[in-house]
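Presented as structure tokens, the chain that follows is alone, the form predicted alone.
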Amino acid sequence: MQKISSMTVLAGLTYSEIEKFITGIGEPEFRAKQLHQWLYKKPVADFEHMTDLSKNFRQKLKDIAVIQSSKIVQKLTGKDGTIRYLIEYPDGKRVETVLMSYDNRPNLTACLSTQIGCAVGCTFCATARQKFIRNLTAREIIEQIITIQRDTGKMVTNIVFMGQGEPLLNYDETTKAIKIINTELEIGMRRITVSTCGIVPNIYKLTELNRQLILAVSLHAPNHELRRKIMPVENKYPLDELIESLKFFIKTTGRRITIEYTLIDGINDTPAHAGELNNLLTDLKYNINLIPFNAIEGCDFKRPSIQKINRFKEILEQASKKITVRLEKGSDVSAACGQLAGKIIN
């Protein structure tokens, strides 16, 4: 049970931990259920809004506890309604999380970060330029959801681990956070997506852990030589090993995987690349999510033309798979895929 100075941080606590906290301060056990509901199912800004708690108990909570340890440093809302949050933790380190909504859908999707910075070094990603600073704890990951819900007054329904950092390089804390999201926030595993650039040993571990969540793989190239040029992780976990781990995941779980492929003009977007990608994925059960490159500061890569994107998609569809071009969300506030840099935007 984490404390800031003498204050207990409630975000990220399980029901049993809340019970322990409640009884430890001399309150009856039924208070645990009330507090758990307010913390995870009724997004309120502070203890004063927890209306079924007595005034004395609310004051007691204010004296000894905080809902979360982090704070919003900057909040930007895009033209499409996407909200980008820059969050600061007590040690002064900052990370971004994004809330996305879609027209005519009730779902609210939180894009969560798992690390401050990233050690993977993909050449087309802004986070990679920040370098790796540290892992986030499960509580710090959960606080991103709590931040969104307290700020908007709305409940998050879907989770994608596609923010800053590589989730499977922070395996223990990421999977602990997933368990809390599932059991305490009651978000089903099929509404949780973990995106990885291909940390092969932990794909095997994740497969054995839970068979219902969605696995997304940041592939971005159809062959070893090209992939190692734009994704250094290829040097440690080459494509052939990655493909074998994906076969294991599919066979063990019976679940389809999502292949994420960022299209970069003149780098990986030719018809030949599309054909090669079809061949590479022949034995897998998958969908492909094409992501037109989003501009980042200090990078010369460019987005392909609409014609090139459509031609690439048409070739992939020849393999009779579901191919989608990701709807760009939040690019005007640097909240789109690959743009999160963990800094103030002027």
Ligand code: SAH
Contents of the next structure:
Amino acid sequence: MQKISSMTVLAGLTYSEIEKFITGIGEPEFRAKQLHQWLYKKPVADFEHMTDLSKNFRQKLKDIAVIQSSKIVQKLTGKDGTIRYLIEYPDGKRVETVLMSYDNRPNLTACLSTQIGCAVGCTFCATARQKFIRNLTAREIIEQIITIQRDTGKMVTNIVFMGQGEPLLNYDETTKAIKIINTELEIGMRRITVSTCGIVPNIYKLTELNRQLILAVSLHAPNHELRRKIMPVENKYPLDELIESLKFFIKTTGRRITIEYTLIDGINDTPAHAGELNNLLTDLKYNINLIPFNAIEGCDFKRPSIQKINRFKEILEQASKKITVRLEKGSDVSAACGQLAGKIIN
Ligand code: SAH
Ligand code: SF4
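What's the form predicted together with the ligand like, now that we've got the form predicted alone?
Whole complex next, starting from this chain.
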């Protein structure tokens, strides 16, 4: 069990670990169920609000445990309701987690970070500029959900691993977090999306581990030459190997994959690129999420015009009906795709 300065951290504990903790401090077993509920299912800000626990027990908890180790350093709400939390872990390292809601839908989607910074170095991404700082532990990943739930008093219903970092380069802790999300928070696997830049061996591993998850792949270019110019990962795991691993996912799970394609003006957004993309994906079952480029500091790339975006989409629609343009959520608070860099926004 994780402790910080002798206090037990509750976030991320499984039911049986909570039971062990409860009996270890001489409390009756039924308290484990109550505490588990408060921790994951009935989000409250603090122990005081856990109203069906006796006063004495709440005091005891306060003396020996904390709900989580991290704290909110900044909370910003965008015009569209997207909330960007900057949180800080005990070692002083900071990372974002983002809460998104969609009009007329009850879903609340948490966009989680799996690493601080990222080693992959995609040319269009703000996280890449920080380089790789460290991996997050499963507990630290879970704390991001607990932060949101305690702050809003609402339950998160969907998870996307699309914050800072490459989830498949922190495979063990990410898959451990997924297990906790599924069993303790009871969020169905079909509501959990893992987005990867294409770490091929771990796509195979993940497919074998879990057939229910949604797999999203950041493609961003329809051929090897262009992809390696904007995504260095292409040198290590080239497109043909990536496509093979996606075929394996589709065949094994019987499910579609999501292709993410960030549209950058004059780089990967011509009708010819769209046609080439259709050809590349011929044998796959897929949806495409087009992400018009979001501006980041120190990068000259531009977002294409709306006409170019629509033209690109129309061509893709000749091959598949399931093309969406990702709504630009939270860009006014630097919370949109690719804008996360662990900084306070003034
Ligand atoms: N590391 C994972 C998870 C990040 S998800 C991955 O790369 O898939 C965030 C998505 O936003 C990815 O598809 C990423 O390529 C894309 N992205 C990064 N920078 C962006 C930017 N400036 N504008 C739009 N999309 C961007
Ligand atoms: Fe890392 Fe993803 Fe950003 Fe690429 S897009 S640098 S893989 S976080």
